[in-house]
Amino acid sequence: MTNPSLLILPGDGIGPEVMAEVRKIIDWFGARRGITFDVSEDLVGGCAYDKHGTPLHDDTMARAQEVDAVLLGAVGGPKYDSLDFSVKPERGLLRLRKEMDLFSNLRPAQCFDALADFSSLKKDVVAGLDIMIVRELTSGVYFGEPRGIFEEGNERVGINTQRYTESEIDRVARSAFDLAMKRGKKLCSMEKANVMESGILWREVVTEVGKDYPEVELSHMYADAGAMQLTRWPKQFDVIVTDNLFGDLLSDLAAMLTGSLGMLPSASLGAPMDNGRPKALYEPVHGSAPDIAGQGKANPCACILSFAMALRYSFDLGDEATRLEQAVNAVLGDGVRTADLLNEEGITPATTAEMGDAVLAALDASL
């Protein structure tokens, strides 16, 4: 029996640092749990542009299509701000999502008990928060045509097109309903049906799909009202499904309810492969944070938790995913903090490596 395959793309900025801690945990699962992976590594983003003149080499794209899962760190940095839009580091990530057809982006917003005081909202509003936002990832305004900057009369005009087909909405809706069935059986669909025809179609298709899931309580909300409700009383939600643009905005908003972007993972899932598992890419929600890159200040937990999502969704190792998540929770409960998790002076923060080592110690304690 062959080992499951994992392609690691550390990327730019703090990506290599946080990914180094994930590599320790992968090694731990092999040594202590007998769970091994065929791990390979490659370039994406600015580092790929530096070597190949493109943010994602064709050979890397081909490898990503062949493996069981891809784990990515972060891309981008000010060094690349002047590049043409077509070769900016972020285009490498967008190409991975598009060509792997990763249409369903899972963004959990979970408030760990030890971090409830770090949210900008009151503790009673966020304590125990556990939301899953499902964002459509491969269509909508980020990919619609026509797009570009054009001359119109005596001035320039920027155009981006919001476009969705019924089938694109149907498949991401089913992904969200399936998740809701495994959680609290509540799903809220968010769009702007009051002013956008694409929103009208979105609401109609999601409603139709809902007939196949009679156990799930389906509600609809305009996306701007959803943003307000997320900051008013976020625990009213369980699973939220929305389009690419609104999902980008709402998931970042929900992320900050938890206190730190450094704690939040994500999964991008596609259609099932021959082995029945979805094509998948896992990445932390945070960016490349070039201002602290190479200083040992980055929080590796989001990347570690992204690997936990890979264990659950790509490798059918739900119990081991829970073990890893509980180890992170235990470390936070013990007061181990990287700089982004400190809200008082006079305390020396843990380094990136020290946080990773603490998670390993908590994994050892779980045996």
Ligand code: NAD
The other form holds:
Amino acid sequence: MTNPSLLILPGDGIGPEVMAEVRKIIDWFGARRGITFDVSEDLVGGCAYDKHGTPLHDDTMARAQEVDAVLLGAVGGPKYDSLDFSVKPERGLLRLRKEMDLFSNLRPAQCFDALADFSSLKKDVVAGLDIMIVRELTSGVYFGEPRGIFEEGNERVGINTQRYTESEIDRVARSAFDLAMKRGKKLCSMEKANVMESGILWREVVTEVGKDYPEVELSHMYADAGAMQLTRWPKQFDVIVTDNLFGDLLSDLAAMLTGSLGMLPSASLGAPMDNGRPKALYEPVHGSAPDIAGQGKANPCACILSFAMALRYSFDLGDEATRLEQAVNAVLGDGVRTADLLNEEGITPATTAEMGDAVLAALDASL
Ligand code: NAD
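Got the form predicted on its own; any chance of the form predicted in complex with the named molecule too?
Entire complex below, previous chain first.
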């Protein structure tokens, strides 16, 4: 049997620094768990522009379409701010998402016990929190036509159109139900069916898809009520599925329940490939953090946890993903902190490499 394949795109700024720690963890799984990946590495973003004059070379794009999963660090930086829009580093990332047709964006909000004090909410509201927001990523009001700023009478009017086809709702709903089956078997769908026709259709299609998943407990909530419930008692949720616009807002809200940007992973999934695995891109939520790049200050956990998501959702290695997440939890429990996780003076922060090494030691201890 061939090894699963992984394309690593470290990108710019702190991307290569945090990815170096993930490489150590990938090596650990090979050496200690007999789980070996065919890993290739390439350029994306500003570094790709420096070498090829484009933020994503066609060969890299083609490779991304072939592999079982892509793991990306971050792109961008002040050096590239004045570039033409068409070759800005972010265009490389957008091209990957578009051409791989990654319609389902997974954003977990997970609160590690040792970081519960970091949230702006009360500790008992967030301690042990583990929810997942599935956001539709390729349609809805950010893409619908007509759009633009038009003249109407003697004034201008700005127009965007919320538009969803049944098949677009169906496929993201299925991806959320599949996810719920791998988790707590509870799915809450959020829209505004009270005031939007697209919301009525959304609710009907999700309900219909739900008949194929009798084990999953399905509920519906208006998105505004959902925002309130997320801040009141987020632990009532397991998986939430919602459209592009509401998902944009609700996933940022849910992510911040748990503290630092340096801890937040994400995944974007597309349609299943011939081998049954979905096309997949895993990446930390944070950017290239030019303010701390090259200083060994970056927290590698978001990137490490993105790899844990790849283990679970691309490679069906849920137990190993849990092992890795628990190793991160153990390290935090031992008080190891990169600078972004410290809000008191007098404690020396761990460097990026020290944090990665601590996770490796916790993995060793898990055997
Ligand atoms: P950012 O996420 O890079 O940084 C925001 C703040 O969080 C900074 O103070 C940074 O030091 C801190 N931070 C981020 N990640 C951290 C980590 N792992 N450990 C410790 N601290 C961390 O966002 P920004 O400053 O708005 O953007 C910087 C660059 O990144 C821009 O060029 C932007 O376009 C790009 N960007 C890229 C992505 C991506 O690649 N997906 C996402 C957002 C921003």
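None of these values were measured; they are calculated from a predicted model. The term rigid core refers to the most C-alpha atoms you can superpose between the two forms while keeping them within 1.5 Å. Positions refer to the first chain, counted from 1.
Asker: Note yes or no: does the Cα of E90 move by 2 Å or more between the two forms after the core is superposed?
Answerer: Result for E90: no, shift under 2 Å.
Asker: Indicate whether G296 shows a C-alpha shift of 2 Å or more between the two forms, with the rigid core used for the fit.
Answerer: For G296, whose C-alpha is compared between the two forms after core superposition, the shift is less than 2 Å.
Asker: On a core-based superposition, does G226 travel 2 Å or more at its Cα between the two forms?
Answerer: Result for G226: yes, a 2 Å-plus shift.
Asker: G148: how large is its C-alpha shift between the two forms, with the rigid core as the superposition reference, in Å?
Answerer: On core superposition, this C-alpha lies 8.3 Å from its counterpart.
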